[in-house]
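In structure tokens, the next block holds one chain alone, the form predicted alone.
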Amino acid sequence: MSAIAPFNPKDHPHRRFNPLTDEWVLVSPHRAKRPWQGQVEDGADEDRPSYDPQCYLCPGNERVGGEKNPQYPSTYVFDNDFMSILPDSPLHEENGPGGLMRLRSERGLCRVIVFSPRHDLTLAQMSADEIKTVVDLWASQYQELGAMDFINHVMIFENKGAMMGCSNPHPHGQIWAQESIPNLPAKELIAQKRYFETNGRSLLVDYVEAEIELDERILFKNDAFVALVPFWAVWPFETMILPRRAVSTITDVSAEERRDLADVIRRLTIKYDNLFKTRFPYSMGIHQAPTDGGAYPEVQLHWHFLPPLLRSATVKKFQVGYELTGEPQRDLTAEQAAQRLIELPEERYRP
């Protein structure tokens, strides 16, 4: 019989925890080395002009609710023309059968962010001081939303790509803000409390103190925020971005800082673009305190970055079987996703 090997993370079938959730990933990177026969190709970009009289992002363009935008030079944000949730909803609460059967009316609204003018561009195209721009919207309108009375949590996000059920390739991202707190944001609001309310200090900074001495998934860093492959990681090439000082909003970040963050976001979108050679497709989510007028000391700002693909521009992970009906599992360990994107240029690839 011969000898058991030692237990070895990057051969060995293992679960990690995700502190910020409460739950387990098992991670199998054995698998990574079955044989793939599958194509494997790059996505070349679409030839996209820089301004498309058919799109309704575009600046002067009608939209589908019948509004015209304006010539607008860089930003542009407006109410969806067709909201998920809407400020006018009537009031409603039934518990139905021994509570069996709840339900509750939902109040809110949605706004849609244009990054740039230009039909062409994605983030990985759009120069640091542009991108910075679009940082300094998200604060603004985090601040705007959250001051209205009836709204307790904003949540500002990105779907990148067709893959990502993303309906135009004009650069943008949305905005829903809500009476409730959506779960996974509640989820890690309470797991960041407990931390916090345990040890005296934020889980989050703590986590990016104890990954930058480690240095086995930082992608890169600036003296503001850090770019990372979450020890936890669920999707193949999952990242966070997060502020090496505790900060429980966008808005408590100075200009100096967005300037930073702002740099990381450019540098991170660019990797991906490069890693297969395609405009790379992700849902990206910002979380951070919810604005019901609370104390979050707890709470630190960040951002992830949740992208589909595993082995080339087509071949996307997908969630079945196992995964649906246990836990989530990958198949190439955080550390090894965190060297692909190491190793590849800073400087976006042109088809």
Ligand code: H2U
The other form holds:
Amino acid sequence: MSAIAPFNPKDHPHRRFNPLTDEWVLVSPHRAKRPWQGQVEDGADEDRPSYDPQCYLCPGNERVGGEKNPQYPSTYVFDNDFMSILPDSPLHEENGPGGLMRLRSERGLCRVIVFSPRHDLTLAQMSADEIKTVVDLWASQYQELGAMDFINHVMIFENKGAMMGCSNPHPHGQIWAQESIPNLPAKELIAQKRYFETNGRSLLVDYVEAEIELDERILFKNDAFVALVPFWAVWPFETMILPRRAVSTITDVSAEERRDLADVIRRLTIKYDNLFKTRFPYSMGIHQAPTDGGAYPEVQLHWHFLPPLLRSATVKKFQVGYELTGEPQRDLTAEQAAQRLIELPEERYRP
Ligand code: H2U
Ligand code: ZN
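Would you mind giving the form predicted together with ligand H2U, to go alongside the form predicted alone above?
Full complex below, order starting with the chain above.
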């Protein structure tokens, strides 16, 4: 009779709890023992011109709606020509039979934020100073949109790469500002509030301190910010960027701290590109306090980077049968993913 070895999270299947969303992720580390094939595909990182006359985001070009972009020198923001929520739609609410078919009108607006006039760059190829101009724009947009009386939540995000449904390689992100708080930030809000009421401290400030102390999943840190693979990561190379002090909104981040933030974004996106020697696709979202006029001392500003790639520039992790109908699952542990990213060079594989 063979004795069962004591539990080791490197070897044995387990579930990890995400205290931000109250959800579990299934981890199957015994399956990650297969040899690592970090294969690189030729041409995965195609050359692009610095200006593309066909691009609807390049300076001076015409957009689909007929408007013309100015010759902007750094960042540029405009109202999305195809908004998914509109500022002036009629108000309506209904519950349906037995409250089973609830419906509510939703007002809001969408903008596109262009990170650079250069068609060929991504955040990973921009300098920290250039990235700081993007950070400043995120802050001024959060403030401007959040101040509108019908806007209670400002979601800033970036889809990067065709794999993530990004329609144009020109470096850009989006903002959807709206009346309601979307599901995920709403869940995180509830968990952070509960933790704050119980412990008198911010959940994510305590989490960052614990991660720094353990030092198993930290990718970078400077005076103001930390990049790490969260303990409860779902996507193979999922990461978060977090401030080290309690701060609820990006407008509360000082100029000095914004430089630290730009530094961390630059280093993280370079590591990502180096992983499979490609312009690494991801969806990134910024979570921060709602803009409904309430006080949110429990909410901690943070960035989620959710990249789909698993094994190469083209082989991605699918969230399918078990994940779609049960719960998320991963093979590689968060610690193994962090280690792989830590070991990569800090210089981008191509300048
Ligand atoms: P994505 O690449 O992340 O899909 O964002 C591009 C956005 O740009 C998309 O929401 C908008 C689309 O509606 N857009 C314009 O506003 N004007 C255009 O001329 C083309 C695309
Ligand atoms: Zn362009």
